[in-house]
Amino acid sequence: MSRPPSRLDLAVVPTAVERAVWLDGPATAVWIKRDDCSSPIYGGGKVRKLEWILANPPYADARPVVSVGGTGSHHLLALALFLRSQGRELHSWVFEQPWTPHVRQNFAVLVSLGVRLWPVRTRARIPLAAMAYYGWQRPPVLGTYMAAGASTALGCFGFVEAGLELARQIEAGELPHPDEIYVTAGSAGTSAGLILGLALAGVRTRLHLVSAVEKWAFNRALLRLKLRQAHAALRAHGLREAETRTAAAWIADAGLTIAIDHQQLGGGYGVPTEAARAACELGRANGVGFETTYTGKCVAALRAQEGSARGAARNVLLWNTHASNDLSGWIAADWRERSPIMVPDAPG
């Protein structure tokens, strides 16, 4: 890029690619992209986005940031931790999701970090949280709004870079050229960025996007919109290829195909499924962490397709966007007393 945006040094990249024999199917050899180890503070996919977003306007000053997510949101957790390292505050419009142990721990960390919360019971009531924030519960200093999942156009740059990173690892022989890549999808930023990065690098593959949200929240129309926004941002910052070819042309020229999979959603966003729980148990037994909202369902989709696969052997990459960091040390003893909502006790 001739006019590159600023960038913070938050992520430890490239992340490793490892063989995962324990995920192999009868006709499938599986590798894992270990983005769960992308930061000693908080890994996963969000750090790739935040190192671009937090370095540039309107998020590059000392003001608070306000964003939205569930009580177990990885986006809010990553944002809270990295803002804390800058001495800044996070405000959040937060909706309740099923209280799994993972969600309970994430929420305990959010409360313990002093995140200011405007809670509502469901996603449908988020507008009420926004009204309270800008109205009768207005804070002394308003935060700068950041889209859910840090999926801004500039945030997509993190996964454009990730696609280029993977291409270099393929070229270096760290893994064979993948016939298919599995990655979770929700707010479209990871998906759009990775598609553009892989297309820009000329990686011919099938990208299997396993949605953690309903079709109204993630679909081809929304993905195309995010692709156009990210491509326009690349063009604005002087990427020559973006000035001469559209995003659609990149994808077509690379021979990249895209599948959107809603089959693992189950009862809805954040609702665990038996297949996701089984995937988490399998990962735990093999030293890799997943969770039931996103990555467990992504692994479940991979295993479901393996069970029905026929024909020639293929190489598959699973992109693990979960964070493997142990955050238990952040949890304050009095977090329940500080919480603005009642959190149910863990079963058993």
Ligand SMILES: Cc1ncc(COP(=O)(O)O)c(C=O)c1O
Second form
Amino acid sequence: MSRPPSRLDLAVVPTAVERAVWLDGPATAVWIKRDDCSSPIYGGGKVRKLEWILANPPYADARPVVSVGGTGSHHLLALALFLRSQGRELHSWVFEQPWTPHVRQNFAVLVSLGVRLWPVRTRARIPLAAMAYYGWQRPPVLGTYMAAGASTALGCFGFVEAGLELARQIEAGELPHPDEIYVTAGSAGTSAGLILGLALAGVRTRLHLVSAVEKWAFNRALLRLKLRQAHAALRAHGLREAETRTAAAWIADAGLTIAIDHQQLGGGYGVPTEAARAACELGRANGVGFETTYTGKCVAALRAQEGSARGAARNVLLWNTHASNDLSGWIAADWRERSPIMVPDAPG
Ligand SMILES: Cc1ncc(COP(=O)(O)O)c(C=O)c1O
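Moving on from the form predicted on its own, kindly provide the form predicted in complex with the ligand as a structure.
The next block holds the full complex; its first chain is the one shown before.
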């Protein structure tokens, strides 16, 4: 199989890089990578992954897909919307996360789109949803399982490309060489892909991976595993640089350094923090959307770092992985009646 895998044309790329003076600190000039505008259907980071995943086995046929996430999962939402455009069904094992207005809206869209749900109360109970799915609540046609966050080896290819895309934008002078890049992390596919893409292009920078999940869920060991898997897939598909050098060698040769930051997690996955809420407010006032589960915490990390920054001025890039699409038009009037779980009214 030493050929490049197929790819669907779902994302509108390259996404713009813009100056974000409103995020500057005393010693930082900030740019923002507008992946929030990466698709008229559903942008953000997920569409970059799905371009590759949905074009290749085992997901390239007409069968349903089954995957897993929180009630506000951007991954499930992206998957539901893009599978729908292919006339296909999504089955989801979902756990409840704090019901912020954003989470409630995402869940309303999932229900309205007719996604079939196997719900459980907490993340720890996801194995129960899987058991029900394959056992006593088995659907007539089983879906092909897709890992959380679409962080398969092929999914990472989307962000390898994204890293190369940014390198071209630096080369073209659309932004100065970034001393630091901030991006948020969950299932690690975004981070692993971006690391490989930036390293392959020789972009010397410090990558801050701001975790939206607990240490047991995102950590160096998981990142190393994803890096190895994505690198092996690149090699299997015939990328010469992957045959001759390991991922670790790419990273070392490029002078790329990686920091993992769990400081903004607050009360846990999906639990809003004051700093993330403030980041969302600031974004709104400046025409850029964030949310409190992932990107708000990433912006909060950037701002916290700025507060303590000293010394020479640095150029910083914030990668906005949140989709800015207005999804309210998808919400059916009767979504609450169709929902298999009770959704509280009060804003979270
Ligand atoms: C908006 C947003 N940004 C970033 C991420 C993290 O990406 P990954 O799961 O590849 O680490 C997610 C994951 O769901 C997300 O929804």
